[in-house]
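Below you'll find only one chain, the form predicted on its own, shown as structure tokens.
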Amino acid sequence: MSKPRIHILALGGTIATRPDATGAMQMGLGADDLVGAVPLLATIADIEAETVSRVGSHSLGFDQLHALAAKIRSLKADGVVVTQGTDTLEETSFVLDLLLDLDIPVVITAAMRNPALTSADGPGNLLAAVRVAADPWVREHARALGVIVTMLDEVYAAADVLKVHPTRLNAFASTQTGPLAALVEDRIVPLALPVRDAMNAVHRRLDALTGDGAAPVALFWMSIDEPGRLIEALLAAPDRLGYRGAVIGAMGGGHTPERATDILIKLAAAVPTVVSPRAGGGPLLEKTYGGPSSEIALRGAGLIWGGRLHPLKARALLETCLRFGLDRKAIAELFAGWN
């Protein structure tokens, strides 16, 4: 019986860093670096490895995310695994979730502990994610789990996979919902399929779609006594600063501070405004409380409920939807799916 064909995508990050002369930690490793660290990779699938980037996941932008979208798309491949940094895995991981609707597994996976430590883990998240992906649930479900992470022997969705820590072993969660699998000895133990709904109507609608270049969203944390100044100095520039629209990552289940309400109300009519919970996710309240700044009145005045998305992933769809054209009103309609 052959073995499955996996494609091994590197970017970059702890798992590819090597130490310098001074000792500190530099990119550095290809592909065939890390694959030649894990021989029973080959007794698993037929292994076909490529270096694409040598960066830190903190410098990685969307125009990158897209390319590399493109070229999963290309691959002749029974299964794709992309390594990376940790730092920004919660959000490259569900852009592509966002951009690929696919019949074969993409596994996305990275290291907290560089190849200098002890028990460094990136050789056993490498060995884990091509298991994965080469398992022949997953394959059979691939369309159905879309994007997917390992890490740790758990396998998480891109829309729920959270760093929930910045230095752990353990750093990756699914706090709303938990893994999807787990790998136990060399097998994968099925968990649970993700509730894909909102995201197929992502897919819907960007279909046959093209972007048209970068399409800035800023990121507004409230916090209490938040007067939104930030927000009056971008309001007040002819260019408003390059961005096309904002996440606001509120408190509780949709709620400002009373002083910024008008400023945000100000801002949702410039440009598209998302309401994300900054407390990381959890569908957030609707119709419950009134009052200036409850979520009453800020839908009411044109602020676009995020739902249950985190605000990190709340921005990478916003982004999305903007450089892929859309208008308030689609933007809107996306957003629903996830509350």
Second form
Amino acid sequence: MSKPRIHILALGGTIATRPDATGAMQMGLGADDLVGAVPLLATIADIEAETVSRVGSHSLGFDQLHALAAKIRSLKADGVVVTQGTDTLEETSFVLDLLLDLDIPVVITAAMRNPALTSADGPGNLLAAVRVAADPWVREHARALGVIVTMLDEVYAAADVLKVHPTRLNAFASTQTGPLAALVEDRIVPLALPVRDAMNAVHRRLDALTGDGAAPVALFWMSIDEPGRLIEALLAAPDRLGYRGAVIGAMGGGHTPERATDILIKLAAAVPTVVSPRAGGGPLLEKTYGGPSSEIALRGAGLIWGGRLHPLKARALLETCLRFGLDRKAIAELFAGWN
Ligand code: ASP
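Starting from the form predicted on its own, produce the coordinates for the form predicted together with aspartic acid (ASP).
What follows is the entire complex, opening with the chain shown before.
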């Protein structure tokens, strides 16, 4: 039986670093180097490898992700594996999931430990990601799974995966739904399919639209005694500092410090403003608490409810909606799917 054709796209990140003369790790390895370090890949798939960039994922931008999505759409492959840095993997995977609706697996992987360390996880994660992309169950359910992330022998949904530790090997988790599959020996063990009604609604809405340039979204994290002065500064600037939307990392079930509430409501009148749980998961409350900065008051004042979307993922969705020219009503409808 012929092996599946898996296309590897290397963006950079720790998985692609090598030491410079001082011993500091620098971006340097390309896709061929990554593949060359894992001879077993050739037993699983016919591999095509391509170096897209050599940057840390903290330096990636929305424009590059749109270009990457276009490239993935154009590939003639049975599956795609993207390697990148871990720092923004929770965002990049979600952006790609918003942009792609394919019937081939798209798997993202990375490394927590660099190639100079004895316990480097890059080669193992790459092997696991290719196994996942080539697996018959994953291929059969590719559209239902959406873009997935494989780290340390687990498979996560892009909408839920979070980086939960800056350095340790088990730095990724899907805190709301748990992993979709596990890897053991040379097998993929399916565990769950994600609920994708909200994501499917995004795909239907964006289908046939084209994005036309960046739509910067400000992220404001609410914390005890926050006076909201940065929001005041944004509103006072003639061009709103270039921001076209905002996400509020709200406390608890969707609350903000009372002293910042008036300015938040003014912000929501000026640009689409999404309230998202700073606790990382949701859903948020809708109708429990009263009072000026309660979820009832904020929802009534026109703030868009981000539901269970982590603020980073809410920001990615809002940027995407604004870039594609959706109006406030259409944006609120899409976010409603995550409530
Ligand atoms: N700073 C690196 C990056 O995100 C970290 C990593 O790859 O783990 O590119």
